[in-house]
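The chain that follows stands alone, in the form predicted together with L-homoserine (HSE), written as structure tokens.
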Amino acid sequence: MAGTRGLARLTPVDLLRFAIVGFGNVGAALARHVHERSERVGRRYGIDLRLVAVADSTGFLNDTAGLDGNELAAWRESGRRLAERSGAHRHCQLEDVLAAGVDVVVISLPTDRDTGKPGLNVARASIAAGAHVVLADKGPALLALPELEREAALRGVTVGASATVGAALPTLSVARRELAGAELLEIEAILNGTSNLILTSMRERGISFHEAVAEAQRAGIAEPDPSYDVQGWDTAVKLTILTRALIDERATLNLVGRTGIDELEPDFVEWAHRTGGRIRLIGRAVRRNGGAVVTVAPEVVPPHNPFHLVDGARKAIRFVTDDLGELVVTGGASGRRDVAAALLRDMLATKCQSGVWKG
């Protein structure tokens, strides 16, 4: 059969029951993505991905035999809410959502940067109930990822957060696994695809900042309020999550020195281009005096720098260590599919220990 040559064909034997809590654009995209990839995952890893519950603020649906993610995604995309479906429960208590037995809870609720709620409460309760947690929501990761990971370890479960820190660009997992044993001295990164796409479009096609923002919105990668991207908030949030997890847990968003690309002066842009440089919105966390100094600002990247060629919605990260030198990862463009694919990756990782797939 096309696409399976050379691969052992497995009958799915390992059931992975998952719930999606928060059924907006991201939740619906995940439901559809899993629906489209379930055959591949079953064939390749022997895992039967089963959506057993979805919840939004109006209610929830559950079925131990599995819900149709594609149909639910279409329902959501037509602007309707879960409580309007027949068979829906018109309340939303997490214990009821989990009652049917859930291995992984995917949390894709609106982010509150100050309190992490309601996603943080859902994460804590899910872990307490013995479920793995996968975060699409940046709020809980920003405020409490290390704490959630400690709680999860005590319960023998895990917290996946790759969708909150670059999605398709691997960041946390690279640092933790490939740089284990070394001291991480600095993180330098392009973490916001929207800003990088805007800067690239302005340079390559000479369009205005506002035209480039509108294009990024049409491409579906800018946040609903694009000032979150262009003022550097998105980069600051992602970098704070990484800094707390990898350098200093005391780092907080309000201590990030932040300048966005909306503050670029035309003379500066013209000078950068004339001298062969490229402007990137760079997030930087430097280990210093037992803590970390975290900044976000546009910088001019010269031609020999690995970030010079990171154009469009692509992202990049450079880790500087004492014993393992420097490591640069590029790629992971922001797009419509990347968050859903990163969530699926984290779901599958719950079945993978020490690089060996079970199932």
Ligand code: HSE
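Having seen the form predicted together with L-homoserine (HSE), can you show the form predicted alone?
A single chain, with no partners or molecules, comes next.
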């Protein structure tokens, strides 16, 4: 009997058809990552991952028999758009994507911090059609994650948002599962790997902020315009999503007190290094007076602090509760592959029973 069970696990038995809406760098990275990991997923969990539709601003491709994610990723990385491929359809509508019999819609559209659109509209329509939603786009999570989760629950589907709040670093899932029953009093986190890498380079090699930024850009970690990271916006967005989901649903991005690492004085950096401290861009949300106070700012972390050793592009989060004490999670380097892995994790979670894998 044991041998029979082992053989059964080698054959995928549960089909998971997914679509990627927004086929840019992250969407292409996901397509390739799933292509590379599909055999492992099938063997370990009995799930057949099948990419059945992709869409960008120029058009879409769909095939219920499955698309070649590796080939599509290479096409995108060559600078070409979907509308240029043979068999592509123009003037894509979400209904066309869902017509492929999609179980999960992965939304990887550009983030709009003010309206969440068009990603928010895609998320709501996908849920209404009975499809699970997995978010790489932070806009819908920032403005409406609790609401989307309630809508999804009514339809018997889920919303995965781990890629919007730390990607490879588990945050929401840890808090909701491991801290269940306790009241969360504070979140303290390093959520932007790019800023952490820049600060580490400044300390370890004594280079300037601008030199460290240029180095991170050459490594492909910092964007050509790094302001979203170094001015604290990325941390503020992620922290607002976490705060709304875990502490106070009324929290908004415009109420976050934000100071970036681009405003650091060289004397302050030198003083922190000389005294044994390490500068981190810290996001902090504290439960207070029925709500939450949310801030993002560089802080000097002393040697006894668990964040002291979180160097490079790594991230970390610390939860403080009333009944379960403190919980610290570290890891989760930055990069498109790490985001793709987090998206795959959320996709697989749609097939997870009671939060525990049986594979």
